[in-house]
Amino acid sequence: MSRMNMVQALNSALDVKLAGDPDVLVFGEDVGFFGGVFRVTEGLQQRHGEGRVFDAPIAEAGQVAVAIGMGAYGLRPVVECQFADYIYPAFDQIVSEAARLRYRSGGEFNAPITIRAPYGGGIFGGQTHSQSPEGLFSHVCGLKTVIPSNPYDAKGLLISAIEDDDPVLFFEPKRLYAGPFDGHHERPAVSWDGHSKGDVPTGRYAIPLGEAAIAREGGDLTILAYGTMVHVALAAAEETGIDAEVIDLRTIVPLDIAAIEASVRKTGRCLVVHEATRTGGFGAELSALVQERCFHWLEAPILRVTGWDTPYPREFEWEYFPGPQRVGAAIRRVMAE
């Protein structure tokens, strides 16, 4: 067991898989000698060689296409898309090829590939370095989508993603990468002091995809969140004094519907929180599922707290970023119904 932040935990997951499985490869822009723009792959090339960890051209469609071919013939490539905002050139390869390969080949081929991408805002990255595109991919059959909220989960989920026989999108919240974010501050500093490190086993362990976690138990209200928004939800629940239960979804596809149902039927109220834009966001799917499955237990309308339907701003980031004040106001509104 060791104390790690999320960057270190992800690095450990990749190191474990590279050491234990010769079919695992890691590649992407600047992931080799440089160790990645956020240093998630730091030291991996030195330990495992240039044939296992290597740099790729700035061509995301080509990176994913190569990974699909590798996966079809038995390898398990891990591609780093330098920012989730840069994933769009590879969209066609992901949704038309990787997601469909098992189905279109009648099970003869599959695509056991993992696409990692730094994701979300909170670091003043502006409109081209802060996006949350998970809702786009959740609509596509054949893809799995993972979004961790802490170092322990990040390592266990990444190992499961690499070992999965189908394509997995692994979105890593940049706001949680290197240090503490207790969720309480509307305008937290970008500097980190390391207090949000967690205990992480140094060896292999796996967290199954599709299992949510209860981040905070409660009886008055269910808050559904993932990634950075788990910490915002926890802070808002604490500040309001409401006995809220916070469910960390961890993976949105596959989704732990049983855990959601159990919590909402217990509390009778539901709030959905995500950083992505509101219209067409995954929160709409969550709201529909809760309405369909828990209608007779609901005591108030389901509410959503999300990013705005605008490009992600830089100068007004903390007006866009769903903070504890907005989430707290929604908690009080749901409880007042």
Given for the second form:
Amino acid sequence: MSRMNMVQALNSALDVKLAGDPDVLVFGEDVGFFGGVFRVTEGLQQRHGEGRVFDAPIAEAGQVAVAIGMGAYGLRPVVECQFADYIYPAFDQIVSEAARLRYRSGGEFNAPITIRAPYGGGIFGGQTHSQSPEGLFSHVCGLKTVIPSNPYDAKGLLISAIEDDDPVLFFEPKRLYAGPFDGHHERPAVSWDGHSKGDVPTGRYAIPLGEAAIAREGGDLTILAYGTMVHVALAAAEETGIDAEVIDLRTIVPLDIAAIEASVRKTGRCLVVHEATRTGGFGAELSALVQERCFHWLEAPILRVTGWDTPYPREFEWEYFPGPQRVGAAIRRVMAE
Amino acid sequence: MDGEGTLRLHIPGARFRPGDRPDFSYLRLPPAGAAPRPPVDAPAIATRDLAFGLVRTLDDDGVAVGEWNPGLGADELVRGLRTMALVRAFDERMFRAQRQGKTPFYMKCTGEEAVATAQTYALRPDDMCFATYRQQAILVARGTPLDEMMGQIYANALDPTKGRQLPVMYTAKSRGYFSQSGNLATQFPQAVGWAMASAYRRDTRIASGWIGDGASAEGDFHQALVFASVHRAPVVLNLVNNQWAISSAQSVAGGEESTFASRAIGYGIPGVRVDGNDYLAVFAASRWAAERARSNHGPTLIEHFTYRAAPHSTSDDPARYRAGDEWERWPLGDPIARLKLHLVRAGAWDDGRHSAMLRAVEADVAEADARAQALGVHGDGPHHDPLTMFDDVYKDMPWNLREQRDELAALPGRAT
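Having seen the form predicted alone, could you give me the form predicted in complex with the partner chain?
Starting with the chain above, the whole complex follows.
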């Protein structure tokens, strides 16, 4: 065990895989000598060599295409897309190619690639450094989408993603890199030091994709969240005094539907929280699934707290960000029904 | 200032449209044998004349001349001739199968057979090809049973894509043939990635990537050349300039202002523009590029200058957008006729053997088609259980797909 923040935990996951599997290689913008703008690949080139951890041309479409070709060969490339906001040039290669390669070839070829991307807001990044595009990818069959909320999960999930034989999008909430941010931006930042999820094994361990975690047990209300919103939901539960159960989905595709059903059938109420824009977002899918599968247990309409349907505005970050105040208000509304 | 005034927008188009009399005298066609063959470690800039010129080996009399003459033996040339004829016969048969309703779609490569045939024989059998829809000759040259290819077209039990893909979107991993996409240009940078992986593993296999003149306008083309150059990927990058992207002339993709091969030089990649209807020239350029790749000198861009004699697909009618006799007037001729002439002039072939060979390949195609059709054609299936549509989305089927499969399975009277 070692104390790690999320950056260190992700670095450790890559380090473990690079050391243990010669088919793993890491590339992307600035990931080589420099170690990445968020330092996730720090020291990896020095430890594992230039041939395995290297800077790639700034062309996300090219990076993913090259990774697909490498995957078809039999390697397990890990691509860092410097910000999730920059992933769109690679959309065709991800959606039309990586996602469908196994299917269209009848299983002859597959794309065992991992695309890591720092994601989400809370750092005054404005509309090009704050987005949460998971809903664009969760809509695409053939892709898996992972969003960790803490260092321990981040490492175990990234190892699973790299070992997975299907393409995985791995979105890293960058506001959680240094500490468990609960939306109280007015308070001093908290580090992962002393947080139970900041104790991370130094060796290999895997957290299966598709298994949610119960971040907080409760009996009155289920809050479905992932990434930064897990911490916001926890804060809102404490502050409202409502006995909420917070489910950290961890992977949205594949989705742990059994954990969701079990919790909602227990509590009878459900709130969905995500930072991404609302319309057509993953929360809509969650809301529909809960309605289809738990209707007879529901005592109140399912509500969503999300980013507004606007681009992410820099100067109005905290009006946009779904913080504990908005989540708390929604909790009270669901409980009042 | 001279020429200043209101601005003018240039809209390129085709030189000839229906009703025009095509005149290709504007093409600058250097004589066969004129192009020098640089050593395989030549820098990109040393290929400038090759990239703007045209490598040709067969002169008008069918005699192979110049440094690019690969010196192939008669047996190898007859093999190439036979493969091209087989591909043409296969295309004719499948085109008719579409007209007969046995497949919803087909695409011929008529007039372009030399490009993929000669390159395939210049590669090793286990080099990986990332083809488009007009390089069926790769599969034929590598000995793929024709009924297997037809099975994909008919979506019957022989179809490795299990009835999921558009006809002609082959996949054949064991034959070094990457799963075709249908989305244009995406395979070009993937070929570079495969080649990088082969170099990373210190393998000896190289990759061969393919793209058309029209699709070279996509960003994937640029990314492929950037990554190939930056990482000196062992890849042969082929651009088949067959003059037409459905109805859009190659000028719309940038072929009017420069040659496609010349783009390579700006990336630090050697570029070679080759007479794509000259089997020997394509073979020689491909072998040169493959040698470069295999000896760690990196990628080469080959522009195969040819002509799409066929419609784009069975859904296309070129009479609506191009002059009807362009193919007859194409100054670089028919690759099969030209190689035949060469062999005849060399005393290794004659009309009698040629006719017998044509009859033989047609018989081969007919027999293969009989075997393939015995397993069913499009429309009398489905030949795969529709429930298999839920397979291979992921390695392991998640709960939502299991539920959807069960939902379909429970429908009364579903076709299986």
